[in-house]
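Just the one chain here, the form predicted alone, laid out as structure tokens.
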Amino acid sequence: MKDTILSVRGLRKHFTASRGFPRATTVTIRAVDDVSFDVGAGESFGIVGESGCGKSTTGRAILRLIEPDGGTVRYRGIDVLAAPPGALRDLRRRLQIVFQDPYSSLNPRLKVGRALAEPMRVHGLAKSADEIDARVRALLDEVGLPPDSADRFPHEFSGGQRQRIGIARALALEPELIVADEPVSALDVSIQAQVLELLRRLQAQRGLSFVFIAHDLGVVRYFCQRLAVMYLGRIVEMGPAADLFSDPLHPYTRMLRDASPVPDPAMRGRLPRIEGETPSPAAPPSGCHFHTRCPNVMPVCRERYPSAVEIGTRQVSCHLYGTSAT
């Protein structure tokens, strides 16, 4: 792997919620539970999984948009979670995010030009109003929007155009790493392709690194070099994207791949059926959390969670590959 710029170790984020009526009880939701991975310079690292698996919470915890409960996040050796306000302010320039919903992430009362200019003023990246205006228009051009977009409000744009504005805002502080939280899931398929091409071009031109969060394996396969598969707050398999698609090791990874649409009518009816529903993160199953849906379940799967095993360039947490499998 290229030089590591982001290192995440043992990241945890738990929430509490009240359940039941009339006598409510407090339950703990383990949204992110002991997540570890590295991201290299100029790399696109994907995090995939079903809704509720904790992938978006992971991305926000890395940036401290929500405060983690444990673990470490190091960016170029700097401990992000222990950074004091002054150091964290500087880190905000280097670590940015593109949100899933391009409309709710923009202030409807701010014109686009002002929304892009504000972070530049806050961080002192321009010396004059003319310089800020020039930088704003250059950003708009870079993401494929006309210069007069600066004088319009967010509601005057389409969904794809608003996501381009969100990307421009993330680029305004010249970051090195961007957390892209399902940046194309709310867009039409044709617009998704355009936005993904834009992100790839920006990555090549600026040398950006990405933590790319998605539930669509086709999107991740196109955009990412390595990926991690999450299930109920934990990474169950991680490695090169091509290997995970061609030969998935974990039964859950295989299930996700087989659930992806296949543009071949001959394959209809021949794909395995997906059984069961995702358990509640407030009450995950004992042992391996996936054993209630796994076609390869063994007695040990119900008793204890499997340790991560290194297999070539991949890491997998499954009793099929541990000492208990023998």
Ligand SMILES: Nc1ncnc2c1ncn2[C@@H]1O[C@H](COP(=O)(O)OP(=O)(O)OP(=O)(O)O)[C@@H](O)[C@H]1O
Second form
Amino acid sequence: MKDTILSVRGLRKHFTASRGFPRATTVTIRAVDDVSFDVGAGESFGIVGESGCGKSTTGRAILRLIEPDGGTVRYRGIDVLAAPPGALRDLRRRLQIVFQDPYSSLNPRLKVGRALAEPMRVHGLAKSADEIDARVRALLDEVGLPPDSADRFPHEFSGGQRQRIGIARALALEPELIVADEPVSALDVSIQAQVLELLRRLQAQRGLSFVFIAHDLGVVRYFCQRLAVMYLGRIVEMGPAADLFSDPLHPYTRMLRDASPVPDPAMRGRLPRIEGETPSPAAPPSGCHFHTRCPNVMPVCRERYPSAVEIGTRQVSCHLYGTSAT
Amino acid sequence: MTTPATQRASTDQSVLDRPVLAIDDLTIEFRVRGQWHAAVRDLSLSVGRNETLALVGESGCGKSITALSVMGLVPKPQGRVAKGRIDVDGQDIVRLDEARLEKIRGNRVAMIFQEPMTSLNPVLTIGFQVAEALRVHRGLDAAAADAEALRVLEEVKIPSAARRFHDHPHQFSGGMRQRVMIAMAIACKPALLLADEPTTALDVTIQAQVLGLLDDLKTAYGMAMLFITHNLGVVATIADRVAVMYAGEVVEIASVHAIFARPAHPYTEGLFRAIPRIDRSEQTLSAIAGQVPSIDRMPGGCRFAARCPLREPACDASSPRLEEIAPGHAVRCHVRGPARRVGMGAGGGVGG
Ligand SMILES: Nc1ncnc2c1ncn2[C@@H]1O[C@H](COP(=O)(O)OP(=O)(O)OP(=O)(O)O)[C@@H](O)[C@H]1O
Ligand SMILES: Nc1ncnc2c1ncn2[C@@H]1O[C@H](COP(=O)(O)OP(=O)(O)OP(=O)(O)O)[C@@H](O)[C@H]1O
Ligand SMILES: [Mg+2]
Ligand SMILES: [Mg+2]
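In place of the form predicted alone, the structure of the form predicted in complex with this ligand is requested.
Full assembly next; the chain just shown is listed first.
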């Protein structure tokens, strides 16, 4: 990997929630539990896994949009979690987020031009009104929206166009790293391809780094060089995207890959038949959390969480590998 | 094996060969700013017993409204079936009154929606909801309906179904709710199942299980299934035949193998080139520029022309018809239609 710019170590975020009726009990949800990874300059790092495994929480905790409970996040050597207000303000400019649903993240009463200009003004990125105007127009052009978009409201745009607005807004502050949380999940294939092409072009032109969250493995394979697979709050396997898909080490990575439909009827395999229910993150199974669904389960899996081992370019947490020293 | 469908239907061979669903020249319109506009135009398709027809296309191209029309659920008064027939088991449901439709809905024809919570009643137990259709349509008494409902919930693999019979929908996970929806839909062993993006909101692991379940049920009951999706991976996994819709029209229809191996319509080709694939590294995507026109701004001529890389003057001049280019493979395109294929020799591949 190229020079690391983002380094996450032992990141942890637990939520408490009340469950049950009539006598509610408080449960702890280990949404993110001891997550560590690095992102290189100009790299797209993917995070995949089933719903509720902690992808969004990880993305938000890195940017301190929610405060993590533990761990460290370093961005170009700066301790993000300990940054004083002034430094945090500067970091907030350099690290941006793009959400799945651009509509809910855009103020419906704000014209697109204003929505793009406001953050520039707040961060003092442009001096005069003319300069801001010029930059707004350049941004719209960069994301492929017509210049008159500046004078229109978000509801006047299609889903794909709104996602371009969301991307333009993230770009307005000249960020270096973007956390993209399911940026194309809500879009049609053709529009999804347009937005993915745009993101790739921006990455090449601006040298942007991405933490790219998605549940469509095809999208991740297209966009990311490396990726992490999460299961119930933890990373179970991490490594180069091509290796992970061609030869998954963790049985969960394999399950995800095999369940992802391939657009080729000649590859049609036997569809999996139903096994038990996916466990709740509030009550993860003992030992390796995946053991209740694992085809390779061994007695040790019920007892101890496997430690991470390095295998070539990859890191995997599974008792099938390594000596699992205690 | 005797399937319930054959027990009830006549054993006359012509009836068995007849498609379960035959839509002929269907046009559905909506009133927009005082004017009627076609959301679905001149649509014809059929689905046979034990067959899955996938209906694919971008958002807004008319997939859901087509399925709703088969249930007799085109919203009134803003919408109407302007012309055409929809034959289910040989009976044209366009001409049925509401009382007769009620008898067919949930009985001979059932539908599963993308978001199960919109069709499950949050205050009723799941057991009650599955049993309801059996009481209404099959006239079973409460005990018999409950017993049959439990059997169906077990068939869709709800774990400890007996214990969870009296649970409410919110106590179930998303994938589990979708299975309850499927249980309600198949309780009366419908001849035709309409599935509108039944797995779009689910994780891939759960999606694969639900697709497997639907496929098993189709085979077990000899059901005809109209499966709406915009995921071409799902199409390749489950469909026998595929109809591609664009702007309210079927632009290509063929067997699943033919459409993936030899897509003829430039829109179909465009869709294939736009999918990022899990089985390919170093891929280049190419997006289809532009977007689907809204129903009150439909261009004359070919509706896809504005986005089409093969556009010619003829494309703006007149609407192409859906015409066969090979047995069972039809395309609606001036450039790729049969007229141009004459010089290519019989059975020639797709040009371009
Ligand atoms: N504010 C909160 N309070 C309580 N629990 C929360 C909160 N936010 C998230 N969770 C829980 O934490 C877990 C991880 O949630 P998160 O949104 O990070 O998952 P995700 O991987 O992004 O899922 P999805 O694919 O559905 O977006 C889930 O069980 C979720 O219910
Ligand atoms: N009640 C309505 N009034 C006016 N127009 C409508 C109405 N319902 C649907 N339409 C229009 O009919 C067209 C087809 O809609 P339909 O819901 O069938 O699309 P779809 O293919 O199912 O799309 P999606 O993939 O987004 O579900 C759309 O252009 C839509 O705007
Ligand atoms: Mg999320
Ligand atoms: Mg729809």
